[in-house]
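Quick heads-up: it's one chain on its own, the form predicted alone, in structure tokens.
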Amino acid sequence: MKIMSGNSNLPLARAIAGYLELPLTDAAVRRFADEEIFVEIHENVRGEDVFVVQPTSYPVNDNLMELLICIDALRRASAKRITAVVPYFGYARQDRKPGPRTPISAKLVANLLTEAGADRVLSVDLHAGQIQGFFDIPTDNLFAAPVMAADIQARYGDQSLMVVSPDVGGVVRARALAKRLDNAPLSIVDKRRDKPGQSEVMNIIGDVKGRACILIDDIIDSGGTLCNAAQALMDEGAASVTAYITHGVLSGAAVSRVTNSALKELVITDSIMPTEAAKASDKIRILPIAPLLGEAIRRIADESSVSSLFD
């Protein structure tokens, strides 16, 4: 087994390799003067089970192209099996046609990875579960819920908890977390989205008065939805609002928006390499998921069960 990494999130790749007690594969992923990507693997990978760690976060297209070229280089070097480890799967929000003459970009990316030569895909908290069906190769979708639940129990276990979904679409995810928190009660934020990246909170379904609310979602991008939801919960009498989000995209002014919001704390995983602004914010905390990914990689390599990780 070998672990290889692109440039998207080297710290995460190193942490996964450290968990598995393996060195990162010696490879160069660099650019020519015109920004063309060039990959050169400096060690033998013939007949090896290779895992390429590369979240396709900002800049999405560059990181996706790096991943595709890494896979192609490994295929041409006769690697036995190539697994694309994509903790954050870019383009996942384009999983259906929201209107006429629009693309389903998530399916396109799935096709690109398959055609490049990936034999399987490993991701974390895909935006929509059906994206697994976009691939014609085995796809494992890991859940950050066990890592989050352990952290919530350690920090808020002595408080009266309420798990909150920021929208109706996230209820399944919120219910799964609530089940891990000794069947904590569930609340839903009912909102109307007028345009992408903007939302207006309408009302709160459930009694949150006096409770420590845990907002759970898979992606925070601009942060508008989350900050509006936090304010609405506080207006309804919540004791505190903490958000646990798997993928901290945090584009534009999201960090300052979170810092100035009613949120007590925003907890994100390191599926995407945090920006300097996110690291500097006293309201944002990073939760490592290298052990989760490392254990899943070990089980895939050993041909043992991955799903039992979440039992």
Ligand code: R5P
The other form holds:
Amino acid sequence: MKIMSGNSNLPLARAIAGYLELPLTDAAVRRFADEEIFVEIHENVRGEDVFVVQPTSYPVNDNLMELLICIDALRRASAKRITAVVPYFGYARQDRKPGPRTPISAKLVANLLTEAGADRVLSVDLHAGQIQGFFDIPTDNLFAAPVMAADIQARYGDQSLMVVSPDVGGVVRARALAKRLDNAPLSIVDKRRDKPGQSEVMNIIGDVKGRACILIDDIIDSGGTLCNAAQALMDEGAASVTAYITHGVLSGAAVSRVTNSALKELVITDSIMPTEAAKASDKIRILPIAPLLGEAIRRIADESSVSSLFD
Ligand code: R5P
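Alright, leaving the form predicted alone aside, put up the form predicted in complex with the named molecule.
Let's see the whole complex now, leading with the same chain.
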């Protein structure tokens, strides 16, 4: 087995390799003067089971292209099996046609990965579970929930918890977390969005008075959804609001929005390499997911059960 990395999240790739007690594959992923990507693998990968770690986060197009070119290089170097390890799967939010003459970019990216030569995909908290079905190759979708639940139990376990979904679309994810937290009660924020990047909270479903609210979502991008939800929960009498979000996209002014929000704390994973601003914020904490990914990779390589990781 070999672990290779693009440039999108080298610290995560190194941590995964460390978990597996393997060196990272010696490869160069560089740019020509005109920014074209050039990949050169400096060791033999013929017949190897290779895992390429590359979340397709900002700059998403560059990171996606790097991943495709790495896969192409591995295929042409006769790797036996190539797994695209995409902890954050960019373009996933366009997973259906919201209106006429719009794309389904999640499907397009699935096609691109397959066409480049990926034999399998490993991701974490895909925006929608059905994206697995956009691939006709085996696709494992890991959940950060067990890692989050352990952290919540350790830090907030003695409080009167309420798990909150920031929108109707996240209810399944929130319910799964609530189950792991001794069946904590569930509340839902009725969010209406007029245009991408802007959200408006309309209503809180459930009684959050006096509760330590745990907001859970897959993505924090502009921070609008989360900060509005946190404010609405506090206005309804919540004792505190803490957010657990798998993918810290944190675009534009998101970090300062979070810092100035009603949130007590935002906990993200390192599926996307955290920015310096995110690392410097005393409201943001980062949970490592290399052990989860490393264990899943070990099981895929050994052909043992991945789903039992979540029992
Ligand atoms: C939407 O369906 C996602 O689950 C997130 O709620 C959304 O992407 C967050 O975006 P923002 O932080 O820009 O409100």
